[in-house]
Amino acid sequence: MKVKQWRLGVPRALFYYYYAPWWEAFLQALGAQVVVSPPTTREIMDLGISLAVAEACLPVKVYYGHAAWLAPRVEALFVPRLVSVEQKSFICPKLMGLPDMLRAAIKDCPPVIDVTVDMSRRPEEGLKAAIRDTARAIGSRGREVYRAGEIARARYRDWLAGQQEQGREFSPGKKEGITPGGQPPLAVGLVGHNYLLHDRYLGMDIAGKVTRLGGRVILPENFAPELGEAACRRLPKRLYWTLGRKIMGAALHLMEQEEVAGLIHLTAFGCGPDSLVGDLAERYAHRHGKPFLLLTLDEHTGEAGVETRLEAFMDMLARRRPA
């Protein structure tokens, strides 16, 4: 039986870009009105820049900005703490504490559903906790939610298949379209963290402005996930966070690839495990001979400077093509 059919606010930012079909399905198969906050602008990230602390990333402080901009027009917040999403393998602490610090810093901040999803020790156990325990906070239970998780679980397959097939588009070694100068576009690598990469404001727009410039542009969920993991696992150790290992491995599996002209990392300025990645990735690319551009953001980027980089990068790419 149906308690209360909830107003739910769901950030477009951090997770959203992985989870979010997987979210929305679960929660409105519950019978949630689900409210997810409108694409980033100019007035969202200043509204989280002035509620975050100063030692935040970027994509924090624009988590801030769209949880604030929900509180007024919900009932509550979906928050989930992840802690790990994959076996041995887990989050950055400042994001697994965004439930507590959003409570702290919004003022009349509504009830925040703060689920925790732990897979690192028994994966099938800590996503099935989690789902029991999101169901229970919105007043769920029993066959619906096994109903509701079998919709989520198709619906995120469907979503993963549908970038699967947009990937053999622009796979590594299909060579498509002629640029004015009669040669095709070069292919560049981008990769980074999917709330910079597809966040168009945030993220700067660099797979467009590549694209602008000549360039056609190869990203992390263009080609098998396998891929990348079959590259990090040749590296001295395990990678310890799961979204840097995701980069990584995307690096070093475009590396490898003779057509790929170049590599773009994007970062944010104040990201602990990009420091490493970032460090390490232009160690491998160095290695195999690739150009590799790291664009470093944060809320004091210019845009100018950014695009006066990128058409140095592809200048220098394009004096680098065979002739």
Contents of the next structure:
Amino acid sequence: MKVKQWRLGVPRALFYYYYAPWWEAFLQALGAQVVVSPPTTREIMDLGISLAVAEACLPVKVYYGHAAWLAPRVEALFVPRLVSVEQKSFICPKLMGLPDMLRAAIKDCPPVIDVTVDMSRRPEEGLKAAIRDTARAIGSRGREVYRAGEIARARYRDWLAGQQEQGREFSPGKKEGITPGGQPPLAVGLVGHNYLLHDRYLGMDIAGKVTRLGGRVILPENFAPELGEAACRRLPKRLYWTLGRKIMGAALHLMEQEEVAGLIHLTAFGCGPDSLVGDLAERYAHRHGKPFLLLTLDEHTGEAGVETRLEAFMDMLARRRPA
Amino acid sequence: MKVTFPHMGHLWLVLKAALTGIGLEVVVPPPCTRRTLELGVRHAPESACLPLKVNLGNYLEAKELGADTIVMAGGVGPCRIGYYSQVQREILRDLGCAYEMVVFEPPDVHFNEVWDKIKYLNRRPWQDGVHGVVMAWLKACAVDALEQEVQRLRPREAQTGLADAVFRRALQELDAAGSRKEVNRVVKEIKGELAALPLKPDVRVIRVGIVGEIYTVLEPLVNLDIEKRLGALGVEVVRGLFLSRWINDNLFKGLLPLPGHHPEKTAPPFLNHFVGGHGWESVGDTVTFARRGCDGVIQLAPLTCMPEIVAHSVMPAVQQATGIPVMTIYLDEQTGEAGLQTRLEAFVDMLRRQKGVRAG
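What does the same protein look like in the form predicted in complex with the partner chain, given that the last one was the form predicted on its own?
All chains and molecules follow, beginning with the one already shown.
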């Protein structure tokens, strides 16, 4: 029962890097035209910084920028209120208030589709309600929604599988390439939120920089997620942030691998969960004897400074390597 | 077992009554000072929020007095306080500071665990424990009633600081009180003393509501005694957060007929969902204060506090809709007195001009 064909704006920031294929497939299957903002640029970041409160974390400011870029170009913004995407876990509080924050900040804000995704208590029902509300917001209901949900799920599954294949499968003992010194490249674990690791402007392409310095980067999606989950279960208390657990799990798993020479934790200034999760990860890494580099990005971070720190870190790892 | 706990405003008085009541030896951490803060800052993660750092300082200072067990609250998200205990335990371990930690988490996770912890701590017959809890509750109510009186008097008293001096003595007497009768006697006497304080003739005060994260609102070390500063500037402070109310809302699930927060009624359409911590309450209380005719609102939060950043972000919409001026102050170990004082004076000047009231 489509009323009209909506032009929906989806900001390319934050959870876009986790659920984009799902959202795009679902909204398109319901007949909406999906407009995704372009990859982050200086202009988009500056736009966000001018609109957000100074104390917000960098990824949220960038999200503001993407949303503001989209605002004059679409009929509605798709900003789901992500409370929880799995049982007994939460997303950061800022994501829970994001739709309200945008409405308060952006002048002439188009209507915001702010369906609540809360799967903390009954995951199945929470997801079903979110799907139903999204469809209702753009004027669809019934069988059509069910079909669109199936399409979206299939696309999302393929995407996840592809991502794991695309990344070089991490298996202990597997070594590739030879550095100028005649030794195989140093394996470096890189952990952090996907919206930092995969946003080339915001995240400064740390993975590429490490590779150019002769390292072999292992990202969290290069090994089975169950390994991280299992590592996290050894913590005395369950980590209740979904993304914090992903980061912690990846860090714990990687630091236990003999091949991994060191860990880099990429974080953004003002990230609340990271301030605790990262500190714990660093303490565990030290007890494992693994070097740990914390890189905190903010809007003033210069590329040269990051490169110097990476070079120093890689040099140190190379010196530590047993002859 | 020598038990200690983190400071939060006058919470020590309440916790001490409850823990002594169940037969424990209690080590109240030394009052929060710059040293507490510096100790905490030195060892805590740099971008952690302020309460974690001050609490850590409390534990380290209590250790010097021989404490060996920490009793504290936990949580299951999304605010960071739920993971404080885990981080603090690892920090203390790395420092070689041996502590046992008893963390109380919400009962909807594992009710038996809460029960086991109480049983583990309890050293006396149950009747005594109940008596201790009742005393703790009575003291919380007494402190809050007296503090509200002091808030009203501060801008009006002829000599600044007299009401606070009486209140400080009241805290000591309440701490020593061992029965319901004594608590009632202290409250009555102190109220009498406060009522007898000389007042300024025909003073016209302005009213400012304080909202924000509970720790920064209740702990004078981290908010640099903001209520006293405002009082000296001729401002009557009102707030929605009090210990007794917090205990009622969170531990007794709002069973007692005290005025509670109802952010689900007051915060929309500005903020339509809870965001952990006190973010939803901050927005809701701001709306409530605007309706009750306050002249302005000050929001207090630790730097990088996630729920309060959400509240701060929607405040422009609240201001526009209700007309109440809101100033947000983030506090951390770098916050200086002079800077805070200047901001308060400017804000109060602005409110006075807006109200058409001459200063003084």
